[in-house]
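Only one chain is shown below, in C-alpha cells, and it's the form predicted on its own.
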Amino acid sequence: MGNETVLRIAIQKSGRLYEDSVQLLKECGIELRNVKDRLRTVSENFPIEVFFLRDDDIPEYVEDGVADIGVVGQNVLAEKNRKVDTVEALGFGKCRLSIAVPKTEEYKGVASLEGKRIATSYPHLVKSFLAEHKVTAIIHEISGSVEIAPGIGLSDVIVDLVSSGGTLFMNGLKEAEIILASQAVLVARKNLDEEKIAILDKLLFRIRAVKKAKKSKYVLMNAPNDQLENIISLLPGMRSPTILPLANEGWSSVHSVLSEDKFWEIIEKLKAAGAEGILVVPIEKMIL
C-alpha cells in the first residue's frame, strides 16, 4: 500500500467475536487472506490493517493508539473503561452479563447479596453495580470457568456471561438478576487525524448498509386491482412501492421492502387483503 493512510482494527483472534468480526468486514467488501493463525493482515481492496489480539487487550490498544478502532464486547469495554469513542453497535456477540444462584436457592434481590461470597471476571462491573446498591460483598476474581466456583466452594454466587443459561443450568445454578445487557461494538481512539476519520467513515457506511439489509427483506407478491390502494397502505417501504402490470388483466405485481421486526404481521394482513404469490427474497446490502 505504499505510503497511504491505513486504518488500523483490533479485533479478537479466537473467541466468540471473532468469526463475526471476520464475517462483517467480508460483508462490508474488504477482502482479508489468510486470516487463520495471524495476527496481523492488511486488504488489498481496503485501506485497512487487522490486528488479532486478545479481547480483554483491545480497549486498551485503542486508547493507546496502537490500533485507531476496534471490535469489542460492551461488557469487556465497561470492565477496562477505557476513554474510547463508542462510534457503532455492530449487532452480533448479544449476552448479558448476570447475577446467578444456585437453583435451590431464592433470590430476593441484591440486598440478598450483603456478606455473599461472589466470584467473577469482571471485578470492577461487580463493585460499581454493588456499590450503587449500598451492597458489601466479597469478590473473587477469576478467569475461565467461573460457573464452577459455587459447586467447589469457592463462592456463594458467580456474576458471569450469560448466553443461553444452559452452562448455569448444568453446573446447578439459575439466572437471577442482569447487569448489563452486552453486543459487539465499534470503538475508536479519540482524535483520530481527518484522513483516517474518512476512512473510518467510509467503513461505517458498509457497516450500516450491512445491517440494515440484515433487518430487512425485499417483498414481491401479485395484487388485484381493485385492492391496491389498500395493499399498498399496509406496506411501508423505503418510500413508495414499485408497482408493474401483470400479463393477467386486473392484476399488478407490487415490490417493497418490510423491515424484519414488523414482516410477519405484515404479510399476514397482504394476504388477508388478497395479495397472492408473496415472494420474499433476503437482501445483501442496502444503501439508503
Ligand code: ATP
The other form holds:
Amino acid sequence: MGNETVLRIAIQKSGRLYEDSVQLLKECGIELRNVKDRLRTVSENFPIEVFFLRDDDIPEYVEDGVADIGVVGQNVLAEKNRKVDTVEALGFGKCRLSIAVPKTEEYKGVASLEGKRIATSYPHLVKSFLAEHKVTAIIHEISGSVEIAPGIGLSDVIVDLVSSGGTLFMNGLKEAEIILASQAVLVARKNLDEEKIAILDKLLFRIRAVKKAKKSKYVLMNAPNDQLENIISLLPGMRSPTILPLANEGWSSVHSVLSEDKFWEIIEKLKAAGAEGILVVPIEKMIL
Ligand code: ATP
Ligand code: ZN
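What's the form predicted in complex with this ligand like, now that we've got the form predicted on its own?
Let's see the whole complex now, leading with the same chain.
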C-alpha cells in the first residue's frame, strides 16, 4: 500500500466491545486478517489500521493522536473526560452505570447516601454525581469485581455497570438508581487532517448504512387490487412501495421497507387490510 494515508482506529483488545467492534468493521466491508493476538493490523482493502487496546486507554490514545479514532463506551469516555469528539453512537455495548444497594435495603434516594462508603471503578463520575446532589460520601476506588465489595464489608453500596442485573442479584444487590446510560460510540481526535477526514467520512457512510439496515426490514406481500390504495397508505417506504402485477388476476405484489420500531403495528394493519403471504427479509446495507 506504499505511503498512502491510513486512518488508525483503536478498539478493545478483548472484552465486551471486542466482537461487536470487529463485526462492525466487517459489515462495513473492511477485511482484517489475523485479528487475534495482535497488537495492530492493517486492512488490505480499506485505508485503516486497527490497534487493539484496553478500553480504558482508548480515550487517551485518541486525544494524544496515537490513534485517530476509537470505539469506546460512553461510560469510559465520561469517566476519563478526554478532549475527543464523539462522531457516532454505535448501538452496541449498551449498559447502565448504576447505584446498587443490598437487596434487603430500601433505597431512599441520593440523599440517603450521605456518609456512606461507595465502591466503584468510576470515581470521577460518582464524585460529580454526588456533588450535583450535594451529598458527601466516601468513595473507594477499586478496579474490578466491585460487586463483591458490600459482601466483604468494604463498602455499603456500589456504583457499577449493569446490563441484566444478574451479577448484582447473585451478590445480594439490587439496582437502585441509574447515573448514566451508556453505549459504544465512535470518537475522533480533534484536528484530523483533510485526508483522514475523507477516510473517516467514508467509514461513517458505511457505518450509517449498516446501522440503518439493521433497523429496517424488506417486506413483500400479496394484496388484492381493490385494497391496494389502503395498503399503500399504511407503508412508509423509502420513496413509495413497488407494485408489481401478479399472474393471478386482481392481485398485486407490494414491496416496501419498514423500520423496526413500527414493524409489528404495521404488519397487523396490513393483514387486517387483506394483505396475504407477507414475507419479511433482513436488509444487509441501506444507502439513502
Ligand atoms: P479491558 O480489559 O479492555 O479494560 P474491561 O474489563 O474494562 O476491559 P469489559 O467488561 O470488557 O471491560 O467492558 C467493556 C465495555 O463494555 C464497558 O466499559 C461498557 O461500555 C460495555 N458494557 C456493556 N455491557 C456491560 C456490562 N453488562 N458490564 C460491563 N460492561 C458492559
Ligand atoms: Zn477496562
